[in-house]
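Below you'll find only one chain, the form predicted on its own, shown as structure tokens.
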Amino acid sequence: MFTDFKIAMDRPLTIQVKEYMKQWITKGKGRVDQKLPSTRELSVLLGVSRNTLVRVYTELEEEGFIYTIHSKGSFVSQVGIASVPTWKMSWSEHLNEKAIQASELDLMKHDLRGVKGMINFATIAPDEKLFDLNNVKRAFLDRMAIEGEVLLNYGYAKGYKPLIQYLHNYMETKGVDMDGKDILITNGFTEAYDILLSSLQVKSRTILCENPTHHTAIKISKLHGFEITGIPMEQDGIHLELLEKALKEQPFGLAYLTPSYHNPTGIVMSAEKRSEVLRLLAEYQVPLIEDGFNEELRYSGSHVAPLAAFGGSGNSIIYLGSFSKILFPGIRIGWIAADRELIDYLVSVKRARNIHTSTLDQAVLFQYFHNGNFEKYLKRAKHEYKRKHQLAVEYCKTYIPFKRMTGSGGLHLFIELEDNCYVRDILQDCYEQGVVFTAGDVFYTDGGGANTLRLGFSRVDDEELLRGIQIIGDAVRRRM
């Protein structure tokens, strides 16, 4: 009895004993009305001080765990658990469609991922060497100093007051006019995705994108129920003969694009086909989803504002954004920007879901934005990120035999192999060698793109780079 406590260095010990003791008679090691060891005995059996036992004995007597008779002892309270008959459920058995569906889709569950010390192409997460924690630790310091007791506490659903208005003038500064329309905060871009899909009812249940495009954004349009069909797209963003054509041949509900640094071929649409594109839309009636990816990673050219911009005055264009590409991934932060109306219903659906984002996060990031941090961060990892984007582009050129490749900007590169390179053989053959890296077909919506794979690069070393880019260049070469 009592041999298997073993104490954990890195927390109090008090705790420890506290928590092992309540285990011990919840899990029915000790009978009601059980006598104790005294605390004597039992800090010899357990290698603690007598004072440590007599503040746990108090406390689980406060806690109604155990109860005491004065010059009898300690004994083992009734804590309202009782053996009762049990019986199993086969739960799979009781899944509806859209959670077998979501497991069918689930790339962590099916796909090859890196493993600790591959070489990892898989992931597009910003390389977290180049976070900026003692700015981000200050902002959590000036914040909480500020106003701690409102963040722990209930938030709004529609978002943090402040970051809300730094939000506003942020879309302003990007050429978006944001009279009539307001924001509301997410928890990243898929609970804003999904939030829409769940709350819109639009003219046909078929979403118009880019093909290949997002695979979350295929993933959560399935889960809803919404087919998806998919224009080609040339090295400026979508083909329009073939988007006309579609608007033409049948009805759409929505439009998904993703314009700039588009995911996962890192094409920047020009502005050109943006005012194209947006006059189709508008010609067919057919309201825009604009995903905001990876804007702010561009390494060279002119700056090319969002199609929310170029629709002025408009409301039928939302726009889906997120700092999880350039800032801080684990502050699960998006925003949609749209119609105030729109936006007004949205924020019921919000809090019926969750309540509200993490206030705290909200504020954190808000005060590093207010700080001054972001622009200083951006520039740095915008300077990192362009070396490493040179250095893909130059070793896949020498190394990979391709047929095409795509990506200007942003944490990827996306290449296109010959017709006869099945790329889910030659990811197996470079799997085996300790490489891993996302093959293209997760992308298309036709059930195309075998012969294509998405190339992260944000979280890969030089030397690393280097010797995984010539790995899949030979795994291409004897595929071919």
Contents of the next structure:
There are 2 protein chains.
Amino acid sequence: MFTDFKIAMDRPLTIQVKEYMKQWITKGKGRVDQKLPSTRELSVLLGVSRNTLVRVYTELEEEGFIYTIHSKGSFVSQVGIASVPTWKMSWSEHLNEKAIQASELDLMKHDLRGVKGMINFATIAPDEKLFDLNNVKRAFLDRMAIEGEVLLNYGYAKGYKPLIQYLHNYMETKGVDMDGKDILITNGFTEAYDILLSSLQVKSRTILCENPTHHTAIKISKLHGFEITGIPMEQDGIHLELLEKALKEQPFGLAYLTPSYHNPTGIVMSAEKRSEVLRLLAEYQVPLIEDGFNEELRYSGSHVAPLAAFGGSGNSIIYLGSFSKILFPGIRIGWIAADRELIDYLVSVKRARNIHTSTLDQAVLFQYFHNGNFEKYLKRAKHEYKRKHQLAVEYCKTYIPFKRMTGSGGLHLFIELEDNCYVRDILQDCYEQGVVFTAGDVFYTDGGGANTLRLGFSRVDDEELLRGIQIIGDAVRRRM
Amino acid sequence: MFTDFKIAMDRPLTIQVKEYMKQWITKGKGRVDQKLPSTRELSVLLGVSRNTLVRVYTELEEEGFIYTIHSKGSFVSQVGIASVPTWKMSWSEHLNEKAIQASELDLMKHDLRGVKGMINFATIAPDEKLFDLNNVKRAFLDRMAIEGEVLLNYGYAKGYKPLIQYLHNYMETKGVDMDGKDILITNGFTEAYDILLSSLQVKSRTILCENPTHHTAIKISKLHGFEITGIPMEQDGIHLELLEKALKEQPFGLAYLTPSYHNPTGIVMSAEKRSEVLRLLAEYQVPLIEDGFNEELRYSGSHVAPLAAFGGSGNSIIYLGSFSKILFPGIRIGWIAADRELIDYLVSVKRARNIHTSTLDQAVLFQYFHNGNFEKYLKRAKHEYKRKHQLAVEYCKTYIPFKRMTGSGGLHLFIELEDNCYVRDILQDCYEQGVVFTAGDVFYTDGGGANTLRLGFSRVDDEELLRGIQIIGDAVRRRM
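Structure of the form predicted in complex with a further copy of the same chain, please, following the form predicted on its own?
Whole complex next, starting from this chain.
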């Protein structure tokens, strides 16, 4: 009895003993009405002070796990676990199409993942070494001092008001006319896109997008039963003639575009093309979801305003923003900036899904912005990423025999190999040598891209960058 | 030019000026290639030091908003906002049934809400005055010191590993056999229930539950196209004969039950009834979703194990847990403890919805538990809530002429008035006198409950409690 109790060093002892005894009782190791050892006896048995055990017994009694009879001792209560018939079912037979498809399309389950010690080009998460933890701590403590109780209690489905106000201003600084528009805070881009597609009823179940495009967007579109038509890209963005041709040929319910540092190609759509794309979408009356992905990670060239800014006082553009790739992905914050009437419906959808996004996250992020940390961080991060971007470009040009390489900003490059290069084989070869990247086919809407790959460079150091790219280059040459 | 610039006291000045000038440029107030005032001139105009302005101009140039010609000055860049045709669409005509229904069923939009200064019995959120902010701060700082970079970067869809481990142990302490089971962390109960219903395909689209029941569960069930059959409740939980009758009459795809401190009635299902309910569900092969709501807020009587503990090694019970009502709702953490195979699918569904729950939230909560704060907080909170509960019971007995009152724990009481009392009228009367509560009809699955109300007492002080209940009592008497 009580021989398997082990003490962990970094937790209050009372809690450890109490938990141990609760489990002993709830797991039925002690009979109902069984007499427990006295605190004196137990003190010897567990090697724990009697004072602690007196406290444990008192609390176990308060919580209804044991009862005490004066001058007789303490006894196990009836905690109510009776033996009932149990049955097993096969859950895999009780999942619907959508859940099964979500599992099938889950890249984390099916794609080669980087493991510790490998050179990992598969991720485009920010480099955590750049994180300014002290400023995040400062922001947290500042905000907690201002309204800690508010942060920990229920908030609003629409979002934390100071952050909404900040983002409103942020969108205006990007040149977006926010008159008649509003903002909904979401758990990152993914939730924003998912909430939108689950709520809209548009004239066609086909979405028009760039080809290739963000694989999460492809996945979510499919899960909501949308067809996807991808339009090839040129060096300055989507191919206009092919876009117009597609618009003529069939109706589209929505367009989804990532005009800046596009994922996976890293291409920035030119200002001229932005105007022209919007003109076409207006002509064919196709509303647009703009993915503001990495817009901030510009390393050179003029600032280009988002499509939502070009859209002026119109309301057909829905802008999805996120700081995940720039700031802290662990803080799950994204937002939808769109027509006020639309946002009002989406707020109810959001509330029915998870009440609201973590107020703590929103508040820490707001205060971090408010304290002026974002601008400084971004400057430092851009400096480092730009340096790495240049290195990566140089190494790829030197070591990888490619047909085309794109990526003028952001955290990745996109490489198209010769047509006869099957990238899945190359990935397999590299994986065996401790290098992983993303095979480009997952970004294609039409089964293409077998000869393409995405190289995320944000989380590899300089030495790994060189060695990894050399290994990839060698593998490509062997498979050519 | 630049006459409307205003300085806010609590933000870095460089950022304020830069933001102001960016908006001036992106909003097209300055022409492309227009010459900007020199930093010397601008310094006089804005009343800002020249040093600051030199920094602003440098950064604006780095970010591509302006360009500088040596010895000529700085000029506005082409930021690419051209005039394009804009169009407006009516978004309310482009929302699907589900989004419209989510808005229609959104109580926050349609029910009378408490406003500042009112006596608010409508909320059952925890009393924020009880929050131990210093321990939350401590937990945050402790965890940030251990692995701050990890908390801010991407995590796992399933959840933050230390928290999963903690909850695993927590479930075992409740007596739940976790062999073959696993845990998925969600954004609170709401997301847990929503993810489940969106993923399951069960033999019937009808859910069996208690009547009344949690209105959020009713809402989400309806949004997923489920019918709901509610079984009346007795003083010790669901009515067994009526439950058996319902099971005989029609097939149910799922059962949804809240055995402890049930919302809204506050009833605790007896241990005997728990066994019997599980026996019946096993006989008719109906899987169960158990809502662990407020299980911890027990003020008296024996500890009663959750249904999931009674279920032993079976896998037909899905337990949904949340600390929202006990701890901090602003930290959006709930969890699903269920069959491992099922969880594996749900992980992919979760990933497709929002990648993962905020790591920061999960980590702070984990460290708070690990530091032993939860037990202490719970003790203090229960002490205070128990006191308020007793007061509320006493005042209701004295001032409100009711037919039945239930609620032996938790943060609310549920009152059934005489049949001829229409509670919506009473609520209207009370509202005019500054008192708000929840009309009980929103909890009923069958349109009943017109004479019932839920009184949440967690966030009213003693004096308000007395005055509020007197006002309600008077209103009831006038309407009888």
